[in-house]
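Given next, in C-alpha cells, is a single chain: the form predicted on its own.
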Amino acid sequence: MKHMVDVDKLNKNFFLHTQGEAKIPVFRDFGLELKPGESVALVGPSGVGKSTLLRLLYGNYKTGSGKILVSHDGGSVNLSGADPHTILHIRKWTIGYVSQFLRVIPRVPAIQVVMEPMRGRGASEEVSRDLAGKLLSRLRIPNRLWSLSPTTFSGGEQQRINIARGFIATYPVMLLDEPTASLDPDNTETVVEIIKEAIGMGTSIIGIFHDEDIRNRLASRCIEIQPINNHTCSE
C-alpha cells in the first residue's frame, strides 16, 4: 500500500546559540508512516518533541538529515530540501496544519481568515463564505463576531477558528496539535465529530491528543516518542 506519509531515518538537532551552541538532539534515525486514511497518534512525555514532528512534517523546520516522503500530485515529494514553492504547494493542496495558537494578520476578520484555504485553492467568495458561515456556526462562533478579527477572541474561539480554517477544505494529510485544547465540552464533542467524519472521507490523521478519551476515539494506533539521551526540547 503506497504511504501518504514516509519519515526514513530522520535527524533532528537544535542548537542554543545562547549557550555556547549547546545541541539537544530531538530525533535520531526516526521513522513513521502513515497509510490513507489511517489515524495515528503521537505520544510520548511533554518536551519530547511531538509538536516538532508535526513542524517538521509541514515544512516549518528544516531536518538535519533523513528523509520526509509525502504523496503529493501524483508522485512522492520529499519534504527535506524542498523549495518553498513546492511547499506551499503541498500545503495548498496535501497536508493541512491545526497548530495550538491561531496567526492571523491582524484586522482580517474571522470570516476571512476561515475562507483562505477555499480561496487560495480558486473558490469563489461566494461558495467560500458559505462554507465558512456553516463550520463557524457549526462551531458555535456567534455571527456577531465573524467581521471581527479573532486577535480579540478569547482563546477557546481562537481555537475553533482554528479548526474552521483547517477543515474548510478537504486535504488527504491533515496535523492535529491538540485540536480540543481550550474547548468546552460541547465544542470538544463537534470538534470529534468533524475529526471523524475526514477520517471517514479518507483523510489520513498525525495528532497530537493528549486527553486519553479523545485519542482512543480518533487514533487506529499511537505512535510513541522517546526522549534522546534523557534530553527534552521545548515544543
Given for the second form:
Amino acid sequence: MKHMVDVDKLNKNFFLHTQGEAKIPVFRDFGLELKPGESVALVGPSGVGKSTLLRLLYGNYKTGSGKILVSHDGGSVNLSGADPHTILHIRKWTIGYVSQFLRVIPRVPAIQVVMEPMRGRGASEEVSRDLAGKLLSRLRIPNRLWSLSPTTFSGGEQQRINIARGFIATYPVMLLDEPTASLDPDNTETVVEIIKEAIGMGTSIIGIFHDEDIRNRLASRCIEIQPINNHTCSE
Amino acid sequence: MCIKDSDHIPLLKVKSISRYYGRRIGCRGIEFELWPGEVLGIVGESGSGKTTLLNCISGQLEPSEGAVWYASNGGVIDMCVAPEPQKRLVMRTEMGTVYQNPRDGLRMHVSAGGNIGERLMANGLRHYGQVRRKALNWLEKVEIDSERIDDTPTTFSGGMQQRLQIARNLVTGPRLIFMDEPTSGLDVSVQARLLDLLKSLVTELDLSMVMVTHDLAVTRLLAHRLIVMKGGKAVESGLTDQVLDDPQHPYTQLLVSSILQP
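The form predicted in complex with its partner chain, contrasted with the form predicted on its own above:
Complete assembly follows, chain above in first position.
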C-alpha cells in the first residue's frame, strides 16, 4: 500500500550565522514511513528534534537534504524543494498541523480563527460558522468568548482554539505537537475523542504525546528519535 | 475530498527584473510568481530596493531589464512592453495601489465619497445615485462612519485616511493590489484593525497582493510568501513562516533575531 508520508535520508542542520557560525545537527539520514490510517507517536528526550520533525513535515522548516514524499492530490509530492504555492496547497488539503502556539491577528474573533481553514477551502460562511460553533461547544469554550479575540484567552483556551482550528477540516495527515499539554482532564478526554474520531475517518497521525497513557490510547506505534550528537561545533 | 482550485496559472510572473539608476543598482534579477489569492511580502531595510521593485512591477517605473507577465482578463500581457493605453486600462480596472502616505493616493480636497467614486466614474459608471450607493457601501466595509461621506480626507485621522485609500482602490473590484508600507504610519491599535480588514478582504474578494514592508510581524500575519531584499537583490525567498522560523541567509537571520518581542 502507498504511504501517506515517506521520509528518506533526511538531513537537517541549523546554521546560526549571527552566533559565531554555530552548526547544530538535528537529523542525519533519518527515515520514516506513515501508512494510511496509521497513528504514530514520536518519542525521545526533550530537545532531540521531535517538534523539528513535525515542522519539517509541514514545510515550516527547510530540509537540508533527503526526501519528504507526501501523497497529495492523486500523486506524490516531494515537500523538500517544493515551491511555496505547492506547499500551501498541501497545507490546505492534505496536511493539518496543531502546534503549541496560536498566532493570530489581534482583534479577530475566536470563531473566525476557527472557521478560517474551511473558508479557505471555499466553504460558505454559514457552514463554516456552524461547524466551528459545534467544535467550540464541544471543547467547552463558552459562547460569550466566541466573538472575542483569543489573544486575551488563557493558555488552555488558546490551545483549544488551536485544536478546533486544526480539526474543523479533515486532512489525510495530521501533525500534532502535544495537543493536550495544557488542558484539564475533561478537555483532555474530549481532545482524545476528537483525535480518535479523525483516525476512525481515515486520518493518519504523527504526534508528540508526552503523557504515556494518552500515547498508548492514540498511537498504534512509536518511533524513537535518537540524538545524533548533542554538542554544537563551530566551523 | 475535492480539490477544485481553478488557480493553476499564476496571475503575475516577474522575470528577472532589474532597474539601474545610472550605475547604481535599484534592484537586480528579481524573479517570482504570484497566484490568485496570494499575498507576497517584500521585506528588507531602507534602500534595499523594495519600493523600486514594487514600482517596476506595478507599471509605475520602467525596469531596465526583464519582463512582468500579467494574466489580465483579456489574456496575458507583458506590462513592460504593452502599449500605453492597454497598460493604463489594466492598471485602472484590474490593479490598485495603496501608498504609504495617504496624501499620495487620495485627493485631499475632494470628499470621501468623491474619492471612492472617482475610479468608478473613470471606469464608465455615470449614474450619480449608484456611485453614491457604492461609495457608502465601501465606507461601511472599511469601517468609516457613513456620515463622513461628504467630508474631505483632510479632516480624517491617519488610520481613516488609509482605510479610505483602500476603499478607493477596491471599489472597482481589482484582482491585484500593490501596497507600500500600508501600516507603518499608524499606531499599533489602528494597525491591527487595518490588518484584520485587509486579511478579510483578501479572502472575501480572492485578491492577490504585493506588499512592501519592513515589519516582519505584519508579514507573518498577512503574507503567504516573502522575498527578503538586501542591496537590490533577493537574498532569500519562500513561505513566510519558513523564512521567519528557519531563515537561511545571514541577513535574514539578523533581521529575524532583531525583532523585539513585546
